[in-house]
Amino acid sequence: MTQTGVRVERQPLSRYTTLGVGGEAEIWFVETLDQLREAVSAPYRILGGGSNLVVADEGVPERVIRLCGPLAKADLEPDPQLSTAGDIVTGWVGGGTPLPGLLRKLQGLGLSNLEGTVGIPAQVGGAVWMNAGTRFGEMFGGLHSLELVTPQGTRTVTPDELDWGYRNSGIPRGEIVSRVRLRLRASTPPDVQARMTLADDARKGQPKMKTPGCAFKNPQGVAGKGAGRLIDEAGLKGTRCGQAMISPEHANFIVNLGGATAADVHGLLDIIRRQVPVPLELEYELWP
């Protein structure tokens, strides 16, 4: 029995990742700032949406942290205090809230600031933490501050204070994304709706299946590629390696054909690091 109450479950981790694969591992569902400060009291590691993660099929050995309840709701009512003529503050967002449900209400209420991350199947506090986003804009275009718990205590910070940039929050190793406050601007349903739309429309090439998303960032200085195209010019659209493929759809995206392992997948990122001549940093996590 844990101090705070804390669920606890040994689980499969494939259960939890958009690629369906990775093995079982301790989960602990933390539902209140005091229970992540028990979890995070011996080595852990985080999930969010499962997005962006192949797992080890052994699993991991750490206890895995994954925010619900409280901390996976969002108070979208605007602060007075924190708010201006120019921009709405909102109170506070739970790390663990899914960003497609998120996006629909801030669409609903006629707030901007985010549609440039439609369609990503994340959490907050994972998208926050790699910067997720798409060209129309990314997390840290929204973000006003954000709660950030570790061992040794909580503290808060704004944007400025990070080092942050394309797939990168700047956010140490070992912190994690308990709660951010979002700063929006005053729009109108349609108007976000339309943004949404477009930003959407772009993605329409991607591929459908089970998916962790990008698996290399777009390398800087190689002027009209992105990581795709480079893929794809290696000619590795549709190679398959056991049950896992690089999509013909988009080269940069690795899919589950059903079945497939983190070893399958992990050949396939061996085979596009040997034969794409320009060196490719990985946008994936791996666990472990």
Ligand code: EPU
The other form holds:
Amino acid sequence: MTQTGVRVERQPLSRYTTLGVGGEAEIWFVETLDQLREAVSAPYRILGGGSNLVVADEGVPERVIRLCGPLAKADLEPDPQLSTAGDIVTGWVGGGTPLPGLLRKLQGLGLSNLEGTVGIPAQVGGAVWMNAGTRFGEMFGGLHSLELVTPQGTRTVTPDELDWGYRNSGIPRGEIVSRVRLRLRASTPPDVQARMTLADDARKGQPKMKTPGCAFKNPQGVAGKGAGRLIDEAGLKGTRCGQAMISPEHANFIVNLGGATAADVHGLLDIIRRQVPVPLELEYELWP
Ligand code: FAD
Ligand code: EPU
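Show the form predicted in complex with the named molecule, please, because up to now only the form predicted alone has appeared in this conversation.
Once more the chain from above appears, this time first in line as the rest of the complex follows.
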């Protein structure tokens, strides 16, 4: 029994990853900040929506924290103290809140700033950790402040205290995004919907199979080719390693054909690194 009554279960992480790969770990289903403080008292990893993860077939030795209950709920009431004429600042949104459902609610309320992230199957905490986004907008476009938990304690920061950028929040590894406040702007439901549709249309070429999204970040700094185009030009679409395949639809996506292993995915990542002439930075998080 844990001191704070956290539910702990040993389960395969393949159940919690969009790739459908990953061995067993001890999962801590954390619902309160007290439980979170207990959970970080021994080596841990924090799991979000599992949509950017390649977890080893052996699993991981650390406890795996999953935020749920109140830490997966959103208080979208504007905070009268923090909101201004232009900015609507919400109450706390738990790090475990599923991003797609949150965006749907914001659309219904006609609240703008985050709709460019539509289609990202993340939790809020994981999306903030990566500063997930598309060319239509990113998480840091709609954040007011973040609560971060570590074994040393809890701190609240604002985005301008972090060195964030493309697919990078600047949050030190190991710090858990327990809750955030959103910074939104008043719009109308149809206008938010129109911008969501635009961002969604840009996904038409992405595969609908089990995948952790784009494998590599797009090289930055030089106006030029993205990772997908580079992998495509290397002639690698459709390449298979076991039950994993470089998607014939979009070359920066690795898909699970059914029964793929982490080793299969690593095999494809090695092939890409060897055959693409430009150095590419991995976007996936590899566990361990
Ligand atoms: P996870 O995959 O569970 O974890 C990823 C990392 O975040 C890990 O290091 C984990 O420890 C850390 N983390 C998770 N939760 C927290 C937390 N509460 N506090 C601190 N760290 C945490 N990404 C984009 O940027 N743009 C896209 O357009 C996009 N499209 C995608 C489409 C598909 C179909 C899929 C499957 C993925 C896509 N992705 C995209 C990738 C992925 O959704 C993002 O990287 C997302 O940010 C991962 O969030 P997650 O909650 O699933 O995190
Ligand atoms: N392209 C190819 N071959 C391919 C794939 C793409 O030639 O196999 C070409 C396309 O024709 C297009 C260009 O490359 O001219 C860009 O492709 P796309 O519009 O699909 O965008 P991307 O740069 O590959 C980025 C993000 C996605 C995000 C989309 C939509 C990265 C690494 N990827 O993809 O994010 O959804 O834009 O905004 O930044 C993710 O990060 O996991 C992810 C899916």
